[in-house]
Each structure stands twice: as C-alpha cells, then as structure tokens.
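Here you get one chain, nothing else, as structure tokens; it is the form predicted alone.
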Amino acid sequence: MADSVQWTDKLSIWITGAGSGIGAALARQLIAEGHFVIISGRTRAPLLTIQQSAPKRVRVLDCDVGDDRSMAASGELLGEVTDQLDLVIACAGTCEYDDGLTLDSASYRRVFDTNFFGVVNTLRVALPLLASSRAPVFVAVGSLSSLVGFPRAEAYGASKAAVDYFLQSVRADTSLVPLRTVLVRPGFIDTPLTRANDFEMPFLMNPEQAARRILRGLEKKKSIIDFPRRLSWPLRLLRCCSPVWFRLIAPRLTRIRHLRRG
C-alpha cells in the first residue's frame, strides 16, 4: 500500500488539535490529497503555517475544545465556512501526571476538559454538519494507556478510557443512522507532550507514521485503530490477565513506596 491514502471523493474535514503532533500530521497529509480541511487549535501561528500550503482549501478556526463558550462560537463559524462535514477528527489532547497520588482535582479537571469533554464538545458542534453528509465519520483519538492502569496516569488514562466508552455508546445510539464512529488508540508518539516524559517509551513513532496508520485504518473502515501492534497486543493480553499486570509489572513501574500521612 502506498504511504498516503487516497479517497475517490474529495472530503470536507475538520481536525481539532491540528497545531502539532498527530493532528498536524493528519492535516498535512489530507491537504496534500486535495481535501477541504478546517484546522483548529488554541495557538493560531502553527495553524497559519499549515494553511500556507493550500490557502484556498484550508481554513483556520480558533477554538479551545474544552471551553463551552469557545466551542459555541466555533459552531457558528463552522456553519459559515461549510454546509457539511464528511470527516471530523478530534485530536486535541493534554497530559498531566499525578506524582505521588496527590489526587489534585484541578489537574484532573484540566485533563478531562480537553481529553474527554473536548471530544463531547467537538461532536456536539459537528453533528448538524455531519448529518448533511452521505457517509459521515467521527474520529476521536484515545490512547493504548486506557487498556491497563499505568502508575501516575490516573487522570490521563481515565480521560482516555472515558473517550473509549463514550464512542461505544455513541456507536450504539447511532446504529440505525449513517454516522460511523472510530476510536484511535495510539501508543507513544513523538510530540511536544511526550518529549516531557521522564521514562522510556517503547516503540516510539513519529506523527507522520501515526497519521498514515490512522488514514489506512479509515480506508479499511475500521471502528478501532490500535497501533503499533507490538505494543497493543501485549497490552490487550495483559488487560485480560490483569493479575499478571498488577503483581509483576505495575510494582516495577510505580514510584510510590509509602502513603502520605497527615
């Protein structure tokens, strides 16, 4: 199969979190294929850089997916830019680790606002325009970390697990209508977020590789796109054999040796 995926028809596409990482890589590949692409993010400058490759087919839409007011305004602007959306890819994401099990609720809310409620808000805003398409597709980026409980990842992993269940429920609710939902669960991707990690990241992929995996999965009409398989299959197995994870592997990963007192 060729490196890039080609659709027969040119699509109207909206990508959130398009300023960097997987979102930016997807935007560049889809723009190169000739689609009309709306790109969103909280920082305008990188979006404008992407737009320069095809100014007539790329629109920049400023929005913060975790902010209800921002998304309400984005919904109005979307309606002015296009009368339908064929493909929506919710890529916006963030990560904050819970070091020492502090259970800081403000940190958890920030992570959930972007990673989970950002997906909910994106679908809410996009749904009327997706309904105008003959074969609409809604994609949300989760994470392989939702398969098992990783130390320090209580907020991040839980937010991605929530995305997983949310899409399953949406898929059930839309089983009689054309909307297709797709969950993407990547492993470690080289992005500004992961570069801050202070631990080994096995099978690290670059965003361009990840984008190609996603587009190939969409072409094959998959409902779940997991990659890389060298990481996804062991994690799936460990999810089924959770005692192995919690007795043998998790104790090697955790940094907590005692509970805080007082």
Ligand SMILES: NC(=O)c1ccc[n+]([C@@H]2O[C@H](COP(=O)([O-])OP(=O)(O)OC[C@H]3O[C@@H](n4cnc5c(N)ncnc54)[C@H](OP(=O)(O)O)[C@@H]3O)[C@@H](O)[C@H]2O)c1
Contents of the next structure:
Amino acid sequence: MADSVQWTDKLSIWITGAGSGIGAALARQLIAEGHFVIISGRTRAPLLTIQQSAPKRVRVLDCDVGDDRSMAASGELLGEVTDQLDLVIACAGTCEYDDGLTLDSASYRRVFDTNFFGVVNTLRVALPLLASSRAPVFVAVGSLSSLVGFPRAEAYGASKAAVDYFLQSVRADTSLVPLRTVLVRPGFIDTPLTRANDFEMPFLMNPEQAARRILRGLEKKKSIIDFPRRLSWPLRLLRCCSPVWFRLIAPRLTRIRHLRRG
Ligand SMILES: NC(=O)c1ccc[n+]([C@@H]2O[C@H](COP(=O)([O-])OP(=O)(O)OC[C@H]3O[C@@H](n4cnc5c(N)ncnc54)[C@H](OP(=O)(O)O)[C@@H]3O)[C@@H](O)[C@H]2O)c1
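Rather than the form predicted alone that you just supplied, could I have the structure of the form predicted in complex with this ligand?
Shown next: the complete complex, the earlier chain at its head.
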C-alpha cells in the first residue's frame, strides 16, 4: 500500500459498484482480509448479502454515483460511519454501445454520468475522509478499451478515457500531498456488464481473478494496473501503430457498412 501504511494494516475502505462483478469480488477479498469495508451500489439486496459475511466490519451505503444529491447524502452518511478512509475504489460502471452510430446524446450522458461523473463525485465525497489517512489511496476503474478506438464503444470508451485523464490531472495536482491515485484498466471480465456482449471476448477472466490482480497491483504500489497482459500489450502496441488498427483490424470489427442519410 501507500508509503507508511502496510497492506497488513487494517484499513478503512469504500468500494462503489460493490454489489456485483469486480466490485463484489474486491469487497469479498478485502472483507476476508479483515478490513473495515463500506460497500455501495444502487441496489441494496446484494450489498446486504455481502455484509452478512462480517456484519460488524461491513457497512452498506446505497447511492447513485452519478447523482449529485445522492452523493451529497452519501458524504454525510460516510462521515457518520467512519472518520477516515485509507482506500477508495470507484468501481461503479455501466456500458451502452452505440449501435449504428446513432450518437444518441441521452445514452452518452447516462454512460458519462456513471462512469465519469461517478468517479468525480466519489472522489469529492471521499476526499475529506481520505485527508485523515496517513497514506490515502484513490482507485478508479477504467478499461483497456480506452487504449484504442473500438467500434460501438464511442460512449463507453470515451468515458473511460476521460477517467484516465482525470486521474492523471488529479495525480499532478496532488503531487505534493500524500494521495496516491491508481488507474485500473481491466480487459474482459465475466460479469453482468459483459454478459450481454454478442461478440468474442478474448482472454475472459472471472471477477475473482480480476480482484486478485487489482489487489496485487495495489500492494506493488502500481499507479496503473492493466490486465491481462496478453491483451494489454497488443493493445498498447496497436495504440502506437494506429494505421494497423484502423486499416486492418477495425474494418473486421465494425458493423457499419454505410452512413445513414437524412
Ligand atoms: N466486465 C468487464 O469486462 C470490464 C472491463 C473493463 C472495465 N470494467 C469496469 O469495471 C467496473 C465494474 O464493472 P463489472 O464488470 O464488475 O460490472 P457489474 O457487475 O455490472 O458491476 C457494476 C456495478 O456498478 C453498480 N452501478 C452501476 N451504475 C451505478 C450508479 N449509477 N451508481 C452506483 N452504482 C452503480 C451496479 O450496481 P447497481 O446497478 O445496483 O447500482 C453494479 O454492481 C465498471 O466500471 C466497468 O466499466 C469492466
């Protein structure tokens, strides 16, 4: 973990998007390690189920990360539950594909509300409590999809690229203070988010494997945690050789054969 706090210390942790998928797997692993964990999502039932494993060390805080009012209320409730946060993981996320390049701004706004403004809101609410920690860590979950332009992922990929830039900027702004920011960029993980995907997902991992990779990266004090390497390295390479991506690979992936008229 960060400078003076050891991973073996018992930490005070807040995880958003903890009701399913990667967030739930992270919550379960961190609870099993004996930490005090606050778990958030919009749906209470799965959070209550996770809480049952350690009712005294787990608190449920239901909130909508994209909703300013919900998050303001969460800030107050957080302050009643703990006086410090050592680790915050902004994991809540959603995905809507833009089929047929409709450029439907309502869809883009929904995606950005959760994936981008959700991260901004989470940091804003958590910051005063992170400031009370000796070595606070703020983690946001982006996506390897932001490395190159994937067809249909205009809204999702852009929201994750925005998170990437946001974190870099926060990192620059906090370079004189002890706040560590970490960007997690997973590849394909088998969760409710990806179950509707109707395309092949290479190197699909399960949420437990993803959570282990994230926690290992945090222990190693990485500022970017990309996985699996089998996917992240080729994508990084393709980002550098964009003509290969756009001339050879993208034409095989896109479903658009002509532009809409009128
Ligand atoms: N699965 C992948 O292949 C993959 C790859 C790269 C990145 N990621 C990212 O990993 C993160 C976790 O996703 P996942 O795959 O684990 O999917 P998931 O199982 O669907 O988890 C997303 C969680 O976020 C919560 N959530 C969604 N919108 C919310 C909102 N407005 N406010 C609060 N909570 C909200 C959902 O719970 P409620 O609906 O109850 O609120 C859900 O528990 C996301 O940021 C996703 O973009 C996933």
